[in-house]
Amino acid sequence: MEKKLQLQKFVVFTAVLLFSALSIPPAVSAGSVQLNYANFPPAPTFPCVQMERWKGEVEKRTAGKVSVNTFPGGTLLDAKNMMDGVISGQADIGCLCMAYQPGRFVLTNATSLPLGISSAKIGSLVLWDLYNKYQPESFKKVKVLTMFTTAPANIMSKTAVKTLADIKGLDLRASGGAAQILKAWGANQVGMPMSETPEALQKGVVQGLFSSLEVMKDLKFAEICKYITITDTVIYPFAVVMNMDRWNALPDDVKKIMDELGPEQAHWTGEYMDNHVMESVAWSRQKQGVEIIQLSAEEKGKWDALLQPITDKWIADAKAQGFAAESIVKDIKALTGKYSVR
């Protein structure tokens, strides 16, 4: 009788034991969370430089409970398929250039307009709190992790461009809002993808190109294009996004460790996109021999002259579009003032 009550106490026991043991949640272990990251230009350049930062805190500040594998080049999904390879699956995240697709991105691609932004470092915040207002429909199949912008473009060419009069006729490469503003100098703006520009330039096929000068060093195009000119004229807006089905499925305290990064993401890409800028084209004249051309304060006049109708088409087709596109300009005009005086 004894032995029998003894087991029975046993049996109790371990089905409390039991039942106790599958009360308690799961620890989430080391790892346990895979996201693969889609980039499309080379590891060297700053877009894949803040992929790794943003993996780098990621895994930090969860400490190692998120994993990040990190595709740059390429080499899981190329610039003109990132947004809907993310939103289809492919990749958990990509980073994509908005400039290379105008029509989707209507909004936010008004920051590369010939608006004044000076710097990547006020492009980008002014671009991170433009997006946060209007919550454009173009992002609601994603969740937006950070955005952030180039530096301003400058003219890098293979002959030295000092007037209007260089650069009518000159092929050069460009995209987005960047495109229109050639149109107006009266250059031949050729579309085509950054990563596809070396060749095309050692091919003769372009002359030259219009974008930020860090690629002067990172692509090594200052081997090719011994001419800067600067004109600070216009940036180009990116954007990092993840599928949202695997959003939802982030326990809540990685999410919030994500949402934090949002803007210190932006911040952080625009300081060390304008700093390498600066080394980009110390470099490119210490060791390339490139010239810097600075245009006169009456040459520059003419330049901007002709771009003011670049905005005011922008304005008018963005209206017909259903965009309030006057107060998304002032938008932009007054974040900009706000992040210049800091």
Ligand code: 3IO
Contents of the next structure:
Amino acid sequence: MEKKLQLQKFVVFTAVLLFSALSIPPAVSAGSVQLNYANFPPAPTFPCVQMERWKGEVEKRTAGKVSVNTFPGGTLLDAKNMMDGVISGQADIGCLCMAYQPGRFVLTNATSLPLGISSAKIGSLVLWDLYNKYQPESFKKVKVLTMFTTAPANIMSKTAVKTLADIKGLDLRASGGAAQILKAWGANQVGMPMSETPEALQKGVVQGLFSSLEVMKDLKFAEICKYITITDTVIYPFAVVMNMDRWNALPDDVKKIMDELGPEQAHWTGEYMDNHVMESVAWSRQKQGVEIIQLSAEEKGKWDALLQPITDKWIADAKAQGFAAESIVKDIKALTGKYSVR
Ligand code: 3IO
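For comparison with the form predicted on its own, provide the form predicted in complex with this ligand.
Every component of the complex follows; first up is the chain already shown.
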């Protein structure tokens, strides 16, 4: 009796074990590749929206062979560690804003000179072409999956900025090329990544920021910044980079799919950004009572005049570092012209 019960128990135990072993999916399903994709700002912002779009396209086009795990909000890598974190393999893929390390991405940051890029779509196409033409040294340790830019930067502030006197000494946040422009206008420029800006605005460390206007809605800045001053000056360039060993280990068909997605993603993100800026501005006016300030022609003339030395200075500095600075600027202008005619 005792023995029979033991035998029964054994059989049940074995059956349960076998059954559970069979129902667990094998660790590696048909050629599955798992990739971790790090991003620095919160999920509703455009770098994360484009990340989810890329994930969706890759998973669809590889028919599930590749799955992408996304990490928004700096949960895997934060803004300033993005490039080195991907190089060292802490994340397989990372999205970075070049303005946060201006000295590191000299060539591609030339797109944030005041050269008249008027939309994110144009900026993204110009940046992608520029990168491919010059293949800068700064990206040699990674595989570049795509690049894109923001829409042109404008001033979002707690107080109205209508003249150079209003901006003088005002604590405004910006990074990289945009920071140089704020300085030229006399603002007290404060540098920090976008991911740190909500807290800085809340605490009163800054009185506003200089960036593309979709953040008024996505990061709810319209609740704090009741004024927008239209300057439409510079864009911020971004890159999505992948760890080189992880890239080299990918099957050829997957590499091909990702390579084809590079320019397509630049284009998609640019268009998404431009449309989303319009939505954000409409929402800010209608739901948040934000005032949009257009500089008078006379005032705008004064603002523009202050920006003239910036490109010359960049050329001199970049040349001293061995870059073909004049032809880079010439190419950006020519590409901007090419993509600006529709
Ligand atoms: C940006 C960065 C993260 C999330 C949304 C954003 N919109 C514009 C930017 C550009 C930027 O990096 C910055 O610091 O202004």
